[in-house]
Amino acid sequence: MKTINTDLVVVGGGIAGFAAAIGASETGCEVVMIEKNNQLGGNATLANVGTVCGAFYRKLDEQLNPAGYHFTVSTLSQLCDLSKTSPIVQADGLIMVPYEWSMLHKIIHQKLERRAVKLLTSAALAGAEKQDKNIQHLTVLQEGKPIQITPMAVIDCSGNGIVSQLLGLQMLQEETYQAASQIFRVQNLESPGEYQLTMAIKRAITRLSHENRWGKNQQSLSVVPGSLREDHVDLKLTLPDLITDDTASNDAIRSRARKRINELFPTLKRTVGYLSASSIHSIYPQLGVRVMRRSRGKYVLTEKDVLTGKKFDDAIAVGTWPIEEWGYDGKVTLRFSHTPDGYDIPASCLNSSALENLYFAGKNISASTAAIGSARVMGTCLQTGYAAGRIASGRTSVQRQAIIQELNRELSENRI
């Protein structure tokens, strides 16, 4: 069996995993990244989320104030430049940043290569061993061949707590989660603008729903904000199917979503004039699954923490997005923090309650189901990923505490 010894293993090559690998490598750590797919970026590229949310404080004046670290702000600026986009301010003051998935994919690869991060793609995490309060080994299957990795620390950015699952650790989970979405790209359309296209699609879906007696959970089709570029646009279908921790069930939902899109689109073309000459360019390979089970950390971020804008002495990320909950009827509910400067995420949400060298980031941080409805967005995932990478690089508790204080100071300097 092939063996690898390394300082740090990052499980999951999504946006949080990318940030974690950069954060750790900046300290001189040797980093190995494990990604089950053959492409990096997670939902941000494979599902083409299309907008970065939570990267700015809510706009209450003339200023656009970015949240987070220099790394997160500079990465977002580069993404806007390459995607030729700029922030969009919504009516409620929320700010979204549209992006082109291929440009994000390019940035991730360039930065990881520059930092000499070792990538194991198409690699499934198959086993984990612990001794006392530390992970000893991870076993990975790549092309059917086992690889044993011995790390100093592990950061689980998998989105479903796969490391905690394999080790039988306590999880935070529900029977069902928020509705998922399937995004697809349409090409060769003619539209005077995004607003006009959005309204035309909305009217068409309302009419078709009435004519075909569709239920309310069959009516949610929308334009991804900022995705109309030249002659193509991305459309998001919110799905009525129950999302659970059963990955096989979720794969079946993805298959049904593709079938529904292929059935719906010809009718939509006949109804919306802007789409009459258009065709489906691509249906993205992953479902946009928003929330799944998560690992339990030393602290569990709560709904009350988010809504009251709670501050922590060991804050390592600032959450600026409301609690966003998508129902199976395609409708979204937003619940805002009571303070303009958001809420803090403490370092104790990023460290396992059971193991000293297991950390979390992204959608896998220790948070209640309601709280993760805010903290799961990409702008916040960049922050928690970067912070987890930096903290996990510390060899002693004294070093880790010093790193947390340094991260906290950088956040404080950028806070509105």
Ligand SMILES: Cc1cc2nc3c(=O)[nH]c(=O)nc-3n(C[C@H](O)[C@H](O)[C@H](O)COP(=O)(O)OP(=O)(O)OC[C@H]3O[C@@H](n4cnc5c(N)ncnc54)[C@H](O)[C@@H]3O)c2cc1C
Given for the second form:
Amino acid sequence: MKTINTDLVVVGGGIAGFAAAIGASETGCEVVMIEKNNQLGGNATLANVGTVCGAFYRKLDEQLNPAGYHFTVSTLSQLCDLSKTSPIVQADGLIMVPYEWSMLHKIIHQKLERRAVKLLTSAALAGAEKQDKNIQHLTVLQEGKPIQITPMAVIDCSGNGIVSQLLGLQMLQEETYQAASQIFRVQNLESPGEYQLTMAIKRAITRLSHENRWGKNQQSLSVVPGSLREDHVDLKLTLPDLITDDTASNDAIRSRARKRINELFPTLKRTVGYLSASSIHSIYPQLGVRVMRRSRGKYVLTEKDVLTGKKFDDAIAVGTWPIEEWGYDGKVTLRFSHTPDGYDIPASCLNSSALENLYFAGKNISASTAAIGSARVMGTCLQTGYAAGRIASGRTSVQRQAIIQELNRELSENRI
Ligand SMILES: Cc1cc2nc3c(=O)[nH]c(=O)nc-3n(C[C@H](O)[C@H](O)[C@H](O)COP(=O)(O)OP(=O)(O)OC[C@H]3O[C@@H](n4cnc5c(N)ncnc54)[C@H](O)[C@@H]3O)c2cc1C
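I have the form predicted alone already, so could you send the form predicted in complex with this ligand?
Whole complex next, starting from this chain.
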């Protein structure tokens, strides 16, 4: 069996895994990233969620104030430049940054290559062994062939706590999770603007529903903000299917979602004038699953922490997005923090409660169901990823404490 010794393994090449690999490699750490798909980016590219949320504080004055680290702010600015987009300020003061998935994909690859991160794609984590309070080995299957990796530390950015699952560690989980969505691109449309298109689709669905021509279980269809470009737009269909930890059933949901989109689109096309000459360009390859089971850390971020804007001495990320929950009826609810300066995520949400050399980032941090409804957005995933990478590169607990203080200071530079 092929074997690899390395300082750090990042499991999962989504937005959090990308930031974790950069954070660790900046400190000179040798990093191996394993990703089960043949492409990097996770939800951000393969499901094409389309906008980065949580990268700015809620806008309450004239200023646009970014939250996070120099790395997260500069990456976002590069993404805007390449995507030719700029932040959208909503009426409620929330700020989202539209992007082109292919540009994000390009940035991820360029930055990882520049940092000499060793990439193993089409490589799924299949086994993990621990001894006492540390992970000893990981087994990865790359195109069916096993590789054994011996790391100093592991950051689980899999979005579903795969390392804790394989080791049988206690996890944060529920029977069902928020509704999933499937995003697809429509081409050859003629619309004077995104607002007009959004309203026309809403009106059409209301009418079709009254006439019983839009199935009750088809849920909501909306325009991905900032995605109307020249003659194409991205649409998001929220799905009624129950989301559980059973990924096999999620594959079935994905097939049903594709079938629904192909069945619904002709009706929509006949009803919305702007779409009359349009067609489906593509259905993005990944089903957009918002939340799944998560790893348990030394601290579990709570709903109260988010809503009261709690601050921590060991803060390593600032969450600025409300708790966003998508129901199976297609409706979304937003619950805002009572403070304008967001809430802190402490370093203890990124470190396993059971193992010393296991860290987490992204939508797999140690947070309650409600709290992850906020902390899962990409602006926050970039911060927790970057911080986890830096912290995991510390060799001793004294070094790690010093890194946490450094991160805390860097984060303060962008605090409002
Ligand atoms: C429909 C939808 C709309 C959203 N809209 C927005 C939005 O507008 N703005 C926003 O900021 N956020 C949005 N989000 C949230 C955001 O996109 C995600 O929470 C975020 O991208 C998660 O990043 P991540 O890196 O933690 O996880 P993921 O993107 O899930 O990445 C995890 C990676 O780990 C890999 N992996 C999993 N298991 C293994 C294994 N065993 N071995 C190796 N690799 C593995 C996966 O293949 C994947 O690439 C949305 C999410 C959804 C689903």
